[in-house]
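To begin, one chain is listed below as structure tokens, in the form predicted on its own.
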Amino acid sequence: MKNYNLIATAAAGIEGIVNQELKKLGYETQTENGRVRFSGTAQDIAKTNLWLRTADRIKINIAEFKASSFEELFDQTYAIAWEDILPMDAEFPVSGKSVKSQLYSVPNCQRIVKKAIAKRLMDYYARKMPLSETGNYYPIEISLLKDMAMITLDTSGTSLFKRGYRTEKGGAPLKENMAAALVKLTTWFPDRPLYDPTCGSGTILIEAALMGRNIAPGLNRSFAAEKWEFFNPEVWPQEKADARRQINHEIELNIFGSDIDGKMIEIARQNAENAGVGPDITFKQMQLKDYRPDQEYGILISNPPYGDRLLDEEKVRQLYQDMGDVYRPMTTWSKYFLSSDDSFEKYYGEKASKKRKLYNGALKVNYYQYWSKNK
């Protein structure tokens, strides 16, 4: 089985977590801004698409080369053996980006790459008519950075955060892979209590339950590469069957979520059922001030509605103050809060043990971490 140069793309700030996930799966890695490089076969493409919880996409790195003119870009793209990758009827849209490069017009770069691939295929298949593009989907990207071009093929299709369980969501939902990253940045283990007092549609808790039961996050969705006849499609059912065998059906999880909005609680319950972890999570409608866990040594994670989301600044800061009043006395618990408000610590009433800069979409946020004595 052929070996490919692969890339797991990631949101800024969580490349290190993706790197840890890949190492745990047994891969040698190289971490860069926004991506982690590794290598593997078609089987590894299937495995990483199924199992990576915090990555955005798995891409094949087709080629890297210097391109400071459109002629260079065309010739180098044409030189690639596309007939070994794309069937004659492949649908191959080309997306692009360009940073600090002489070829700064992204639409023109996309057009040149598309034209070069089409000409290579038409020459190979001795076709004079335009390609039909009625077949399977092969998304291609041309990325330029300081005149270095990288052409990649996206094996995931839609982003990996789309697990398939979230049929409804709230007004400002976390992406599933971001929610998984928030859990992985804590000291939570499946034998410890986990609580989200502002659970919304339940994403953080559902991702934790999937981890606790060792359910592959991509198990209930499809991927572009599953239909690629050039890429050993038989590995997909094999890897999915193996993932199903690895599910832990015996473990008991202690996961609880609450929210002031009863409609969101119903959505959270339905999402958890869709994900196959409905019985593992208790959801309840209640105000934040009305509940304090009666267990010890747990983990609290909250993505409260901050100023850019849902509530005005005054109400948000009152919420932070309420959180401090309720949760500061929980000294055996470690607590984690995601917020874009730089004054969160002031209103919460305590300086964080550590804060980590992340991005929730395009919004810069801090992940405030309050560690218990036992962590």
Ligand code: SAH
Contents of the next structure:
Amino acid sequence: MKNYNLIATAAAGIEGIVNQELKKLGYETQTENGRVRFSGTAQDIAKTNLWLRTADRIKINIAEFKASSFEELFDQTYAIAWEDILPMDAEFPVSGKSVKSQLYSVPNCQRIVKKAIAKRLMDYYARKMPLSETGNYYPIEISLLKDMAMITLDTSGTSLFKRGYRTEKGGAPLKENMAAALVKLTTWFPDRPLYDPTCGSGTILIEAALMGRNIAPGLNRSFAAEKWEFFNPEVWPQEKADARRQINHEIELNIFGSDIDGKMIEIARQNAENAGVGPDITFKQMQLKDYRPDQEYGILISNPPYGDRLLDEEKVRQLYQDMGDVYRPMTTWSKYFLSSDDSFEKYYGEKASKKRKLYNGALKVNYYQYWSKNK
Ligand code: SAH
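What does the same protein look like in the form predicted in complex with ligand SAH, given that the last one was the form predicted on its own?
What follows is the entire complex, opening with the chain shown before.
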């Protein structure tokens, strides 16, 4: 089977976690800003799309070359054997980005690449008419960094954070891959209690339950590359069947979520059910002040409201103070809070064991970590 140069794209700050996931799947990797490089076959493309919990997309790196003029960009793009990849009727949108490069006009770069690919295909198929683009979907990207062009083909189609289980999500949901990263950054192990006191649509807990049951996060969605003619489409059903065999049906999970908003609790229950982990998570409508832990050595993860998003600042700080009052005494627990508020520690009333800078979408946030003294 043909080997491809591949890229798993990742949000800023979580490249290292994507890298760990790839290594655990057995790949040799190279981590860069926003992406991890690895190589593999069509089978590997299916496997990584299905299994990676924290990546955004899996892309085939088609070509990398220097391009400081539109002629260079056109000629180098035209030189690629697109007929081996794209059928005559392929729909091939070209997206783009450009950083610190002479070719700074992104729309022009996109247009040139599109034109070069179209010309190559029309020449190859000896066609004079414009291409119909009525066939399968092949999303292409041209990205320029310091005059180096990289042309990629996106095998995922829709970003991997869209698992398909979240039908409703409320006001400030986390992306599913971000929620998975938050769980991976803790010391949670499936035999430990896990609690999210501001669970909203349940994303963090659902991602944890999927990990606990070893359910591949992409098992219930589709991917652009599943329909590609040049590819081995049979690898997808094989990899999916394999993933189904790997589900752990025996394990008992101890996962609990609550939220002050009863409507969110209903949504969270529905989402958990959609994800196939309904029986694994107990949800309850409750304000966080009313929580009294009845277990020890658990992991608490919370993505509370931030002043600038859901509530006004005063209320949010009162909330952080309430959190401190309830959770500080839980000394056998490890506790993790994601907030954009720089005074979180002050209101919570304790300095974090560690802070980690992350991005919640475009928003800069900190992951405040309070480790239990006795793991
Ligand atoms: N991670 C969640 C989003 C959390 S948004 C997801 O992916 O969907 C913050 C949540 O905190 C909201 O759902 C809000 O209802 C809840 N909340 C606000 N004040 C609360 C309180 N005092 N007690 C419990 N939950 C609260």
